[in-house]
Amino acid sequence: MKIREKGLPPKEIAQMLGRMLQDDLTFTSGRIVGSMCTEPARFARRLYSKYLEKNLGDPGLFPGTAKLEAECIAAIGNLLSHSNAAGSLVSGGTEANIMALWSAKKNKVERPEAIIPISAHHSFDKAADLLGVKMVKVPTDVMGRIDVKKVKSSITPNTIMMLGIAGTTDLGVIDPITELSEIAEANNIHLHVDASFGGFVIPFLRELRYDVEDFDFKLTGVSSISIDPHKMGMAPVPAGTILFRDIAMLERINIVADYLAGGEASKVTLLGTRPGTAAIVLWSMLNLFGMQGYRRIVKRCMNLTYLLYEESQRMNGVKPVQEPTMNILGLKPLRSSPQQVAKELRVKGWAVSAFPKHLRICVMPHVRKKHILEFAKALDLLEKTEKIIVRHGSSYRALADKAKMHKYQYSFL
């Protein structure tokens, strides 16, 4: 594509956006089930282009703007425990994590490590690179938590920071966070709280009598957290926020900036400029939903985890790796491997994510129970299929192939 010397009128952009677009999935269809994030709230895309010149990186312009992000991370911060939590809105949950290791990093030893798991997303593999931090990977337990017994022995002089996940990227569980901030506080070591999934979950299990542990500033030994208001807090991208327990663990990374047209200000996050009308999007669903909404969010998301869940049990060809935690529920393929699997649906038009044993399933707010139902049905019907492919040979697999090249609905796919 090149610039064209002469514009096109808006009514002939937005039909070839139209056609551009058309082959993007959608969340209102419900057919994605293995995406983190999800349909934003009706009001807030009606705000969202209402506000678009709104720019954090110049707060002194945008005084308002700047106060409603402030609301936003002492809203967060009460959410998580500690309502003087010191913090910022960010891009996502791989910014908010690099900022928690370049807090962490300003207590200088010569060859920094951090304690992570396995589990670890993938932001953290960045962060090292960028930081020229060591990434010490400790294995998890069979219930995929990260081995509190490997996070001991790993310990040395130069461990600057310690992980723990509340809602891991493969399974949604909970790494012992209990035990990490003993370990933390006894080792004088920054403990980071990964909650980008599950900081917009977790709080509101407990209210609804889930039996979830802690993992947020009410434990002494966590030191910051980073949570995403654009997967379950409905909000949209880009929304994310670091807190931190101590102002000084934000301060410490700061960069004034003296030239701006509203005035000095500070630079605490990786972005200069920055969305204002995240803030303005975010400080409205917080206050649309209230705790009650996503108390009632997080409820229906739920049953419709276990009702997967329980629909998985009755199935052949998959298991349930594990009860679910939150509304993230694992299964395995018992016959292909899973990137077959997820493969083999996305051609019958579902996303799901492939992990190197299971399949991912995130049961977001704009999935439904029909949806539910749906896949439980496409996922049954590909067992049943694989069933006659094994049955008969390779033959059956070329046919099956051809069948979904030219898209003829034979009766086994």
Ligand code: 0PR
Second form
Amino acid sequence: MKIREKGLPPKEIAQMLGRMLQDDLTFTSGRIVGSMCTEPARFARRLYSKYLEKNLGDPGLFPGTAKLEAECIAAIGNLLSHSNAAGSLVSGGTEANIMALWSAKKNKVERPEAIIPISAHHSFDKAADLLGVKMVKVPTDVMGRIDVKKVKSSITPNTIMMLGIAGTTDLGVIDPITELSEIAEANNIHLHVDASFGGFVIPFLRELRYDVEDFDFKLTGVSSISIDPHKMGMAPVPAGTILFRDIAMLERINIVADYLAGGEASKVTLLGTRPGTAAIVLWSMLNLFGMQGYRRIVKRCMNLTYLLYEESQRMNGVKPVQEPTMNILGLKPLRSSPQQVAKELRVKGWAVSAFPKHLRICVMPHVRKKHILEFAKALDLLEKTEKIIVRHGSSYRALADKAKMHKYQYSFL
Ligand code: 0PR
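What would the structure be for the form predicted in complex with the ligand, given that what you showed me was the form predicted alone?
Up next: the whole complex, starting with the chain shown before.
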């Protein structure tokens, strides 16, 4: 498109948008079962537009907003067992992870290396490339948790950071952070915990008497934690947070801008201009839900995750990878590749994630019981159809492809 010479009336633009966006999926349909984001609360929608002009890139102009950001950091610090943690509201887990590595890199060595599990989110590859840090990737055990022995043997004088994940992207498992913390302390290495997903889940799992290990600042070797309110924290995108044990870890990556209209910027972030409304809405969501609200959400998501886990055990075509740790379930298709199954599910309107060996289902707060049951049925049916196709040969495959094109998936069978 080109910017037109003369603008259009809002009504016409709204109509055009309605048409252009009609192919977008919605969370409320319950068909997105592979995303770590969810439907924002109605209150969040209202607030977002009300405070749209706030810019935390110049916090001196918006001291009230800056104070809300500080309160959010304190509240999340409390949730993570450290009420004096220093930190910033950022755009998400990627920025938080970049900031953690950036801070760790300030412990200068000539050829810096970071030890991370192979399950680490790809934001660490971005961070490594940007910061010139070599990533030493360590394998995981059968449960998908980092191999601690390999971590120990990978430490060199160049190691500036170790990573533990509290809620891996592919399976939602928690690395043995207690052991990593001991190793980090003994070797004086920065231990970063990526709790982008699990940070708003694990504290409540514990309260709900699920057996989960420590992962936060209670462990004295943990130096920093990423935790994303825009995943299980019920905040709209963009809302991530990075927390450091010690304010010096944050201040060492501060680059002062002293010319700003509001005065010197006091918050340290990678971004300059950033949405103050994200802080306002996050603060409001923390107050809206409260610990009780988050606990209820986690409980519901876990119950539904277990429902799908049980359903999947009854199916012939898929097998759960393992018992879920949080509201993420890995399902291994037995006859075709996860990519192929994901594609076929998408034709039927379902959006799941496909990892090399399994499908990933995220049972987020917008997913309801009926969606789980419908999804299980769709997955099961796909598998049965697949069996008929295999039995009757390629002519059925051609028919099935044609039917897919016309969106009457398999209805002739
Ligand atoms: N760390 C972990 C453990 C993550 O799972 C993710 C994102 C990040 C860091 C990076 O977070 P941001 O995306 O906020 O920068 N994991 C999600 C994923 O890969 C991101 C996502 C979310 C992808 C919603 C798709 C989607 O619909 O699944």
